[in-house]
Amino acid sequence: MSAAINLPALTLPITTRRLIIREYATSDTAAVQENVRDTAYWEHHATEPPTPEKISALVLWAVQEQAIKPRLNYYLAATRKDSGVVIGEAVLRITDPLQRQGEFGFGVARKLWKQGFATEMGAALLQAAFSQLKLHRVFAQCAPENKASIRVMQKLGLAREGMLRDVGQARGKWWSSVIYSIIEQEYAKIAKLQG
């Protein structure tokens, strides 16, 4: 990428009702393989469950990411702002930066499953993605069974472009991915008629 693009960065932590998304620190390695353990956390992911040594380097990365500069990746840190405890990861990805395209992505500790925290750490991400990023279009995308991940992207406004069928193999079969998304404009007026 062209040291010429001038990207403007996230300013971190995001600080929502009830949750802190920060940057991860290599201390954080132990909580995000608890939240991982449980194999219903990769369901219905196109993924090989990860190994304890996969997890170590997945923040290990995260951590070096933060000083790249422009930074295209967020991989963060979603934690119980009651209790500092990390619950899950909050995903932004600038894909496409002179186009202004991103992806979001979320993922919370089953234990907490339908309490309202995937929603609340969406929110986060596509104010930050269209406020302090200014992109234009964010994307998100999940396989077609994951029905909980599908009904967060809806309640967040997110309209479904459509299917990109059989796009992974892993675990001995074939995976969709179901692609949501929402442009600016969409989300300014979900904006103004929440503000």
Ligand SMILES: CC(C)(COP(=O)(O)OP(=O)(O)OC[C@H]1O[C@@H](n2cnc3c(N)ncnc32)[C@H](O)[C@@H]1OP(=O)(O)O)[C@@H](O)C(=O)NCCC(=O)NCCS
Given for the second form:
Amino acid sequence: MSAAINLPALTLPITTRRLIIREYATSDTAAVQENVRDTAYWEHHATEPPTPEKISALVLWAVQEQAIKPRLNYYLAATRKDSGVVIGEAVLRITDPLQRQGEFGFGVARKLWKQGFATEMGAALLQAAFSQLKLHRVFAQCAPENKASIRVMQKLGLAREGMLRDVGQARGKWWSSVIYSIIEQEYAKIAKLQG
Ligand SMILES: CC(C)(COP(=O)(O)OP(=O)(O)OC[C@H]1O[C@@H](n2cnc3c(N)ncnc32)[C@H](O)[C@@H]1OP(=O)(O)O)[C@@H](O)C(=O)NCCC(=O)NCCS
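Next up, can you give the form predicted in complex with this ligand of this protein, since the form predicted alone came first?
To see the whole picture, the full complex is given below, headed by that same chain.
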């Protein structure tokens, strides 16, 4: 990788109104297991439900990624500012450093849905992606049935690009994926409006 070497690193943690988005530690594994235990969490994911071993490996991977330079994967813990409790995952991935492309994602513990946490996380990730990492295009994707996720992308100002049909098979069926994105100029307008 050549130009990618110049990629800035994200300054963490990121603080929002109610959250601190920070690096994972292996000691967070039990909290992550708890947050993703509900089958509703995986309902719209084209994967098998995660085993405890897979979750442990995921958190370990997230911790190991912290040392990689230049860093492309930020799999982060969203924690409550008041209690420190891990309530979700916030993900930012630089998919093409040369072309300044990135992908973000979010997940919130089932019992806290519909309280604006994913939107709060997503807004923070977009700000980091454009202001800190200087990305040009940031996209997100989910199953077309994942209405809550689509709504969050819309609330964050992303535009629908289209749908990849039957891109993967899991749990006995084919899964499609809708792609939403936002370009740096569009984000700059939104950020300006929000002051
Ligand atoms: C998708 C997810 C992250 C949303 O988290 P959240 O904290 O509830 O999101 P927010 O509260 O910020 O916003 C959710 C929006 O979706 C709406 N919504 C929720 N369920 C909906 C449904 N079934 N149909 C339509 N809209 C729905 C909410 O009303 C809200 O919109 P509003 O503010 O206009 O009322 C959460 O459902 C989740 O963790 N799901 C499992 C993991 C996942 O699918 N992640 C996304 C894949 S990248």
